[in-house]
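Read the single chain below, which is given as structure tokens and is the form predicted on its own.
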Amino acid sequence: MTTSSVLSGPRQLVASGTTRHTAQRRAFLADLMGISPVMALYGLFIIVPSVFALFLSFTHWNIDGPIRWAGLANWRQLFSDPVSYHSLLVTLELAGLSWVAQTPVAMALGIFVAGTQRYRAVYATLYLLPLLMSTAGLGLMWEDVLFPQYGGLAWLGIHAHLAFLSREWLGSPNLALYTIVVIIAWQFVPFHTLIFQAGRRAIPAVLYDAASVDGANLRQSFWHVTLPQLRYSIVTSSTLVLVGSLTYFDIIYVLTQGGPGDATRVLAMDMYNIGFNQTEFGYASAIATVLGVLGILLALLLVRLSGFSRMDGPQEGSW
């Protein structure tokens, strides 16, 4: 065996390793070039404003004057203020109630409209109508519907002899928050329906065929095939519901402005009042930072508890 033949093997291995390393580096650079515009926009519109809000939370600023360093004064005020603590509890309650009200209904509608029948497509179109309307317009519409004396619901209660419909839906401290939850669900359930519809249509038909061969009925197919396969959709929808609930403001502002009393006073409403009515933008930025951190923690907790990050593929949710 010649010396050249002995050395050719290691040289080929080195050349192969170098080629593989070069290909991986080129693939990485291509991926980096592809996501660079997105990351640039994300940094410009998300990271930079978030960092600036965090900075402002340590200052006193009312726009008219210069920014003055305040240290931890805003944070001490925030964590010692019983009003802010109550607003935090209302915000978390709104998030939990929104998840309970939206997720089961959206899942049921998503599974229903995932069928191929033509009438289901008509229903799906009707479901989308609330999502296409402006929130301010929806608020004014529901304000007219829920007006206790002359609203549409009161009229229906009088003519259908349903006296319980004629009540202070938005004026009662015991009912206002639940009424807001129902209105928000009516507006956003269509969006989450689309998520579950797409998830249901992505489930392979062979799984249902196998369940049918094993003798599973509709209920068993739902629990052992549909629900596990919708795990991705459930996590995605739940994250959007919970995190989005932290920033509900416009519909509450139009309908109740945080009332009656402080029954619907959420942190987003506090942030608006303190920032734009009292022009204390440092304190308002502290509240905004708390909302941002809460959103991140809720999303991470949901991903952790659901095992979403450990799933390698859509079939992993099968029981």
Given for the second form:
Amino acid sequence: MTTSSVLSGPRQLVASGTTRHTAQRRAFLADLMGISPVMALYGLFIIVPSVFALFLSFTHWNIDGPIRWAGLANWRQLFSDPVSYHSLLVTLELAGLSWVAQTPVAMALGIFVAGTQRYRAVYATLYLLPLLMSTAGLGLMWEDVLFPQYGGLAWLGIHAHLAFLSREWLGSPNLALYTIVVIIAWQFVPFHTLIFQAGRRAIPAVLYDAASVDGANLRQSFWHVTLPQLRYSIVTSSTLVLVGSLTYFDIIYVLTQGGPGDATRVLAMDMYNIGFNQTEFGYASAIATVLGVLGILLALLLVRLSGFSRMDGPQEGSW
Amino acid sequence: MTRARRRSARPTNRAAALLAAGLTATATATVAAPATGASAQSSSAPTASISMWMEASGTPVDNYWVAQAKAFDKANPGDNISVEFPAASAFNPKVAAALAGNNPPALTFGWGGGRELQYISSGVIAPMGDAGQSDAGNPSWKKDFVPSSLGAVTFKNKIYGIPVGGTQPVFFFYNKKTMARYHLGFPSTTTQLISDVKTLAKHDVTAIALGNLGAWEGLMYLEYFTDRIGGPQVFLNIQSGQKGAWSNPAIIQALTDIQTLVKDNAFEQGYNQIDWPTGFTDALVHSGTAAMQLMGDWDIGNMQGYFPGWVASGAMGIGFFPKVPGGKGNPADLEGNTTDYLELASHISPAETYVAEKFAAWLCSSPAYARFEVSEGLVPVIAGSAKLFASSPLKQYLVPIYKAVQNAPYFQYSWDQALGPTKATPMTSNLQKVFGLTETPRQFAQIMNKYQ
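Write the structure block of the form predicted in complex with its partner chain for the protein whose form predicted on its own appears above.
So here's everything in the complex, that chain up top.
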């Protein structure tokens, strides 16, 4: 609105206040109409179920019977249940490890494919392939690759004399979570590569020119130009990695079902079991609520720490 | 950690093989048609349209239900049965939601046990009787079934489901050639089993193939060891919620025996990440890479689908779980899924109840039904089915199984089904740790006692 009033200049002075007010209202209504389908869908499929889940978390409900008020029983159980606590730790570990595994690799690849050298388009296309496959299909493929004795890795282990490859990658409680982290990274690094590629391409060449005039070497221009300029790409990518990992479910369900024992039982897996195997929807909803709140808090925290919320442009100053 | 689709899950690629087997199955054998109570169609008999929910098996069994429903409709003008197959994933919550709703399917497929008890206490499942009679819970057809097959649906002396599957005891499948190569017979005691494990390991043969990703596969060892060591009462105490029942010395000993097998390399590498339904462990036994596998009756059909020639030639052996020397349990006791059932919804009209009860009784009274089961490699729980096996290509397996079921002093229903999901999930996931040697028998008992 301010932009339009500046542009209309002196004519604003003759326009009456009422007209301006009407125009503003009309624009507001138009905006509202424009976004209303999205808001309606968001409300119907995100807000309503979330509120219902919050409500259910204070009830006992087995689906086959009536919904009974439970007060804080589910929440008390959640905070005293060693199984859920363990699942929370596994979830946080998965999120942290996923960030460590994905962000640096995606950034390096993104910067690489943003360049102009030959064949990069070919590489970029190849990197993207895992992103195009269905997760369940990926899970089944990895199941075969990691199959003990007869899987792809075990085959390599025998025929290429790389004994360390013949391991119980998913059957050992000490390895299973790390294996899952690597598979998730393999699947999602391409997507984050795209984010960093776009971010790197948006950095004006003049900044690098200025840096080289000042005598900066490659390493210095990376630390003092590329990295600061990529900060919003980093925030976006990190938010998606961390929040996404909180609810990660499908690959784990296909590959380990949360096992061996509870080594890969993340909260989302726990929620699924309690909800859909044990049909305890009240307790499962309490876990869902925790996951939702954790996700929102994590996203807010990242936005706050990065200054993203202040809408500063990366080129306006240093960080 | 059990999948919604559990032991009855079978790969679909055997459908054609089964169909062929079905065609070759006897066409002349008959089984006495059980009395079905009020089967006489009178002009005043109510009519209704009802639906029946089955768990899709991906085998000819599915088509069989649809064909039977059509035949019933034809024979009973005015009645209409529609058979539906809700997606197998999350079958149970869908059933639970439907049963609680205003228009539930009159008949639903189930396994009895803990889950059905929950439905009964919620008042969504009704006892079954004869159509039009006031004998709910005590139907006249109960005498037509092998008595042990009704245990999982009998609560407070009332019957809440009619068997619609074969009986599914668990036993060892073994490769006769492999055992013979190392001069081993099927072990009759667990001491012998452990010694065989060592002999086979020396020759780089895996003694026992195990796919334990789903964790119920390993549970069968705990069930059998416990029964053989301490008898049926040990688990009955657990099931009735007795405090500290998991600390019973029989449980500790059973878990210790499992860990002994693990430490002696009885199972192939990576057993905790191998998914049984993939058929991999079946292939290990067939190829002789492994000597045996503990699995349920349902695997006969799989084996027949995968390796028809091998199964028909009798190269596959079956053997019941060995005796534990000095143990209290009877070595003739069985463990497994007694059978599958159709259960009757509560929130339906009297006319719908009438038609549902009539249809259920009609379905199981048909001689074609028992014949069809036999052709599927299943052992019917209908009394007097033994003669059906005479001309079955699978009779060398089915006859001893049928006899074992008839002679079993005790048939223990699978623990995960018997306990219901709330206790079964921690039980199987902790047992997986015991199999992985990351939890001791005492730790297992301590954790499970908290759920009592």
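Residue numbers count along the first chain shown, from 1. We call the rigid core whatever largest set of C-alpha positions still superposes within 1.5 Å between the two forms. Small disclaimer: the values here were computed from a predicted structure and weren't measured.
Large Cα move at L41 between the two forms, threshold 2 Å, rigid core | Comparing forms between the two forms, the L41 CA shifts at least 2 Å.
Aligning on the rigid core, what is the distance the CA of Q24 moves between the two forms, in angstrom?
-> Residue shift at the C-alpha: 5.4 Å.
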